[in-house]
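First, one chain by itself in structure tokens, the form predicted on its own.
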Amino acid sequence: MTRVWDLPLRLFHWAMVVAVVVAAITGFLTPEWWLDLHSVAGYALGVLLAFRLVWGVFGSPYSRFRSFPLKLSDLHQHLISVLHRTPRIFVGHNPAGAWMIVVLLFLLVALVITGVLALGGRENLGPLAFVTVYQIGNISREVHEIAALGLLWAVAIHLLGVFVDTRIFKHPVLAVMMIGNKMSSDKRANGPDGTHTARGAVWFASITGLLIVVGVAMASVTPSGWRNIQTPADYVAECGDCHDAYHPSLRTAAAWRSVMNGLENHYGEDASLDEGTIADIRAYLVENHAGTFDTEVANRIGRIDTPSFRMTDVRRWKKQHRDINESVYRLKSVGSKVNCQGCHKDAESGRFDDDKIHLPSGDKS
């Protein structure tokens, strides 16, 4: 028995192992508000990519790429062998198994590259929020979808792959990954592990930090798309005395002319003002209007008007909250469709994260 799959490499395969399996729970299975778990699954996936791309280059013999068989002939005759049931047996990854690698490797950059963007983009959050708009956002998380969908394929193939080598072949390629030990006379699968071990240690630490560190310092700078801004006392005290007081970017310019200037009727109240106060709250709203902000809710909701004004009408804002039982809105601590804050702890500031949604214990249709 000889060592062929180093220790650095077996824990990198089994972290990415519980890495992926979280983000496809998060991601495919768990209301939008379990973004931050999703996110946080991202980031070790970025880490460990990170590392494994490193690792291909400065880890043991058959740790490094430049020993996958990735000639399409012999991908052609490891094939046709398998289909006779004669397969050659290979040290380190079969040309199948090397391919599969490769594709799993692709797919995970382009999984994490897209979820970054997207989270920039859509949500102001992340390492490229500072750089990332709406549009790049919207788009990325389209492409990380067909991107996660390709990945279930993928590691099915490599599972039914794996299925084939350890039931039909009785080729112990889970043990092996376990152990890292493998029937082999080639020398160079005796490498010292401990050796590896250590160096893998290095470059890991190494990598965290660097990423941290970079990341943290890009993700201080203030989002492209979102920015803070004072809400005037008369809005709050006006506005706010009956329902929440909206942040300007879920209405356009228009809109908020149309609601401010028929006051007298505001849908079916009488909420009239004096001049001064409608003139500042009115320029107030008009400023930073949906227009001037490239987040989600002011793409999405903000920017999209109807005869009604209401933003509860926008086809968006009822496909978002389809699935909301209206008992949900009867609650004392919601009380209505239009109060944002009930379940959006962050509506005041107009960011609308997802992962600041919190539903009323026992609320979930």
Contents of the next structure:
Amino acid sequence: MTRVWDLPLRLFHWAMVVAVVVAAITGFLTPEWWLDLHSVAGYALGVLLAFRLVWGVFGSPYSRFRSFPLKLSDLHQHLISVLHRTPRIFVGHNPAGAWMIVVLLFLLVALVITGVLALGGRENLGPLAFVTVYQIGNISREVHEIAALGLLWAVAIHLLGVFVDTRIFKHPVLAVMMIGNKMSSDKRANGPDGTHTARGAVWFASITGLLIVVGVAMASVTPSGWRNIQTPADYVAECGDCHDAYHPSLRTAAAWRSVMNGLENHYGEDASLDEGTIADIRAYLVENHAGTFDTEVANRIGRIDTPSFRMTDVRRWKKQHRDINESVYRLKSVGSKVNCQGCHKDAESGRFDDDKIHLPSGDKS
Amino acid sequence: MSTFSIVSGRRLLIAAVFAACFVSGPAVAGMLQDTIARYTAEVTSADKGFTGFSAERGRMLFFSRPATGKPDTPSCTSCHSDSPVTVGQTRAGKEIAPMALSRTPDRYTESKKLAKWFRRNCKSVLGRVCTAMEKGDFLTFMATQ
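Complement to the form predicted on its own: the form predicted together with its partner chain:
Below: every chain and molecule of the assembly, starting with the one above.
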């Protein structure tokens, strides 16, 4: 009987399973406003993976990447022996399993990195928000989605491998990953002992502490795409009576000029103001137009001109809201589709974060 | 009533508004009274036979459906709801507090705001600005609601 998997590695494995399941459910299944929980799962994965990479160098013998049988000739031989139903028993990973781990770890690291970039670039949130522009965030999100599908397949193959090992070859790999022991004739195997548990705990605590401190510090730097602007009282008073006063990043400078110059005929109403007030408000809107923000809403909606000057006529706006039932707009707390604040609780700030979306009925219809 | 018959229409109106405003608070009453006095001055300067604003004419302005302005807003009630004491809604969906002074005591106190909305809403509904007479009637009606 040899102990193969040290306790830190086994804890890592099962913690990661939980984090991946949470991230997958909140990523694939739930609506966008679950981004909060998705991010938490992602950060947890990031910490776990950082530990795993360090443990792959400093951990107990079978945890080390050096011990992985990654030679392609070994893999070839192993697969042939599996087909002949006479696989050799490895104490640590077998070559197929080792490759599987490499692929899984690679995909997971890629997912965490692209996830943090997407969050920073698109939502102006998280540790990389201060350096990531929208376009990078956008590309990262595409890669993130592809990697996520890749991970689904990889996990499926991994589970298939476990199934084959357990059912066909009667290797109790699941039990081994839980308890850590394996029957082995490999006398050279010198497995982990209690000192590894202590060392793992120290490593894990240090890595977690370091990442949290550095991450929080980075996340508190002003994001690159969004800034807090002082809203003049005039603007809220004059443009906030009939609908909420829109954030300047929702329209182009040209559109704002046109809206402000046509207030006598404002979407079927007279919204006229005196010249002085018009000039003040116009200056504020034009100064902070969509081109001066690098948020998702500025890129996707604000910067797109429409003949009506409406953001609700932008194709992308219609697409994003096509699943919303007309009756939701008529609810008292919303009133109309032009009252962004009714569903986007942070509309006033111009952020339009996913996790601030709140459909009044609590659901999409 | 016999003591009142000898004083001018203007004094009578002020007294009436004063009486009404004992209920809604002296500060607010003072300002609305000033506003109505201003409109009164404006009307009397053009029409010497003016005998005071009428809540009934104000009521008619509020409930009528002139439809001579913009097509989406045929009447004051399009936005201010069918009753002075209930909450209205703008076309863009925001709530408007009731117009009756008894329900929204801080109404009609800011002369800039008042002038702005009379200008806008009269243009939207009637297609023209409202006269001082119409404004005085409207406020008199709302003060009694």
